[in-house]
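This document starts with one chain, in the form predicted on its own, laid out as structure tokens.
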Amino acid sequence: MVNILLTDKCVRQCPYCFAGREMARSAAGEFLAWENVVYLADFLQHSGHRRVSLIGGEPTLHPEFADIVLYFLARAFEVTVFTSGILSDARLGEVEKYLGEAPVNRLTYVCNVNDPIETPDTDGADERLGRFLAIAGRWSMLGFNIYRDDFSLGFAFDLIARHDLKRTLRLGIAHPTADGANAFLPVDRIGPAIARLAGFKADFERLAVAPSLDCGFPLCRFSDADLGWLVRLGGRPSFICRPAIDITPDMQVYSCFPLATHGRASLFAFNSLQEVTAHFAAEHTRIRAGRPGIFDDCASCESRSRGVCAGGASCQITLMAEAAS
């Protein structure tokens, strides 16, 4: 995965945000320059990589957002946009006018949504999300970050049914930042959170929604029955933590937001994406050298030794190691 930050600006203040510290480091209101958009397309094409994710902050705040999406599509890339779906009327009009004929198989919006009970609406955000999904629903799927083990998904299933969205719900564990200042799911609450997720099995089945798991879920906390229904519904659970590769507006690159201070470098120091990935894979190996996983029994785990499970996310391991030192 390659994530290109179009801007450091955002429209929300999510309690679990693992990008907040990095956003604060950036120049206020910084946007990715057009010449760097072209450089990145050339760099990825040279590397044989044709998939790109546009993130932020809120990527739709970039004044040339629609043009950037169209440019990557014209260069034969598959484009995923990670957005809150909270757009201004002007930007929503541009999405409808210029991206309304984009191929559904090459453009996807992942709308990261929050539970309206846990994070009440401000400034009409829910209404604006509804307007976006009404226009871009057939390109859209929902994403939800779990930072409590008593979460609800009912609102997400309602949105999927109401707007006839893509039948995939992307689920992530909210990971800690380097200082652990954000709200995140503690290691000892991962098991209860997975049990909570299994409680929504009937809703996944009713709407034929595939649960898609992001990194950080440990295999050992899923029962065989849990794994069975995840796969049967079309989910492809992966329990490996790999470098995501985040590229900032000023062309810095790091493994992911929670590990933004580990191995950070200029993209211009690398000749290909393969070199970037190798650099951060080595950094992940270094992080895990002192602690193979988030649980004490990870060291002797057969699934980890066979490469089926990473033993949790590298950022979780980093925070645990720092807390122990």
Second form
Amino acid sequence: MVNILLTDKCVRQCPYCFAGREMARSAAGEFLAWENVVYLADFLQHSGHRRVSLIGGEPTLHPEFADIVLYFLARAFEVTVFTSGILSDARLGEVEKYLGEAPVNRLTYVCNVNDPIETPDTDGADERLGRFLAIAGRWSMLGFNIYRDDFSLGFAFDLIARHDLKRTLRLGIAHPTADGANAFLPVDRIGPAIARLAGFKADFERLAVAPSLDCGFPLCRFSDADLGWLVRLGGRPSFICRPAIDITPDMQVYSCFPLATHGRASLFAFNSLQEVTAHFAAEHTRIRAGRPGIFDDCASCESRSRGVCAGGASCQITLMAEAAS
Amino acid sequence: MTKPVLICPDDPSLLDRLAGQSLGLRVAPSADVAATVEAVRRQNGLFRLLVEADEPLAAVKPNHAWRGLPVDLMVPSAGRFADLAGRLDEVRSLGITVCLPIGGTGLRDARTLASLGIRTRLGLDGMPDWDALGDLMTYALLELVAHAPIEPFQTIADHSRTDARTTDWSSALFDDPLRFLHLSADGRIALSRRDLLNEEFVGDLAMLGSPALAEAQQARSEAWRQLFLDDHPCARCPGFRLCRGRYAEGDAKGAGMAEGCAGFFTEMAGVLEQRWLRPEARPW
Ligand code: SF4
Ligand code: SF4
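Having seen the form predicted on its own, the form predicted together with the partner chain:
Shown next: the complete complex, the earlier chain at its head.
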């Protein structure tokens, strides 16, 4: 997975934000330059990779957001945009005008939503999100980050039904950043959070929504029954943590926000995506050399030795190793 | 000397006087080119259509009569990509070359269009931002993935493998006085487009084919030799082989310069070497 940060700026302040450190580092709010957009398309095509995720901050803040999406589409890429769905009127107008004919199978917006009770709407954000989904619903699915084990998903199902969104709900565990300063799901709360997720099974079934799990879920915290309904509803659960490649507006590259300080380098130092991936795979191996997984059981776990489960997320392992030392 | 191509406006009274000549016709985007081209082809050879637009590419309505003709569409910029995106297939299918200035967004636009399979040509008049031009030159010559040619870099690359002392790529910009003459609507002759715009003429149509005109063309073509006689800094410039003193009156500040034109052409020599060293450049 290649994530391109179009900007460090954001419009929200999510309690679990993985990107806060990055944004603080570049308070000026840089935007990815157009020449680098072309370079990235070339670099990825040269590497045989035709998928990009556009992230931020809030990627739609980039003044050339629509142009960049259209450029990657013109270069035959599949594009996924991770957005809050909170857009200015002008930018929303551009999305409608310029991206209204984009192929549904090659452009997806993943709208990351927060529980309105936990993070109440302050300045009309919910209304803006509603307007975005009314326009871009055909291309949109929701994403939700779990940072506590008593979360609710009712509001997400309401949005999916109201705007007839794509029938997938992406679920991520909020992982700790390098300093652990964000709100994240501690290792001992992952099991209860998965049990909580199972409580929404009837809603997933009712709306035919596939639960899609992001990286770092531990296999052993799911019962066979949980795995059964996840798969039956179209989710393809994976329990692997491998380097996602994040590329910053100034063309730095690292393996996902929480590991932004590990092995960070300039993208121009690499000749292909394969080289970048190998570089960060080595980082992950190094991280896991001291501690193979988030649970003590991981060391002797058969699922891990068979490669079915990674033993949780590398960033969790880093934080635990640092706490232990 | 072979007969030069005459670059001229599609003025009917002028065209009547140019029977038997090979022409590069300067036309407006809205011109009824089908009829003009038909008339020209009956009496002349058509070298290219040079369509001069004053709007960005995104705003120019492609003329379907251009299909199958060698067309250079001269625009001030490509315009906003979002406005252009829906027309890319149409532009590509017409097979035209888009000509861009080196100022404004020209360099960025050339890279974008080339990456999408559209041929481009940069007018190298005036002083560019050498760093930005250097980036584009590297992009054009050391392509990571295949893209459409960006002129004049493609011509420079093609010609630079010969043993000649200098690489002459002025023809890529229709600026080679031995191959191209530029005519005003009233039939006066200039030796370059820049001369035409500055209204510096060497004569009029009566001069075509005359020894005096041939002499003027030859003298202009070899004007670079004077730089050596004058011991101009260009004569000691490591980039001279590729540049031939094109910027002698502007940015040339002397050999050994790390920046400006000398830095750019010296860098280009290095990039060309890399290009020829790549395995795919050697079919044997
Ligand atoms: S590797 Fe660790 S997290 Fe994964 S199933 Fe085994 S014990 Fe659980
Ligand atoms: S690069 Fe500049 S200094 Fe060198 S030959 Fe050309 S004009 Fe002269």
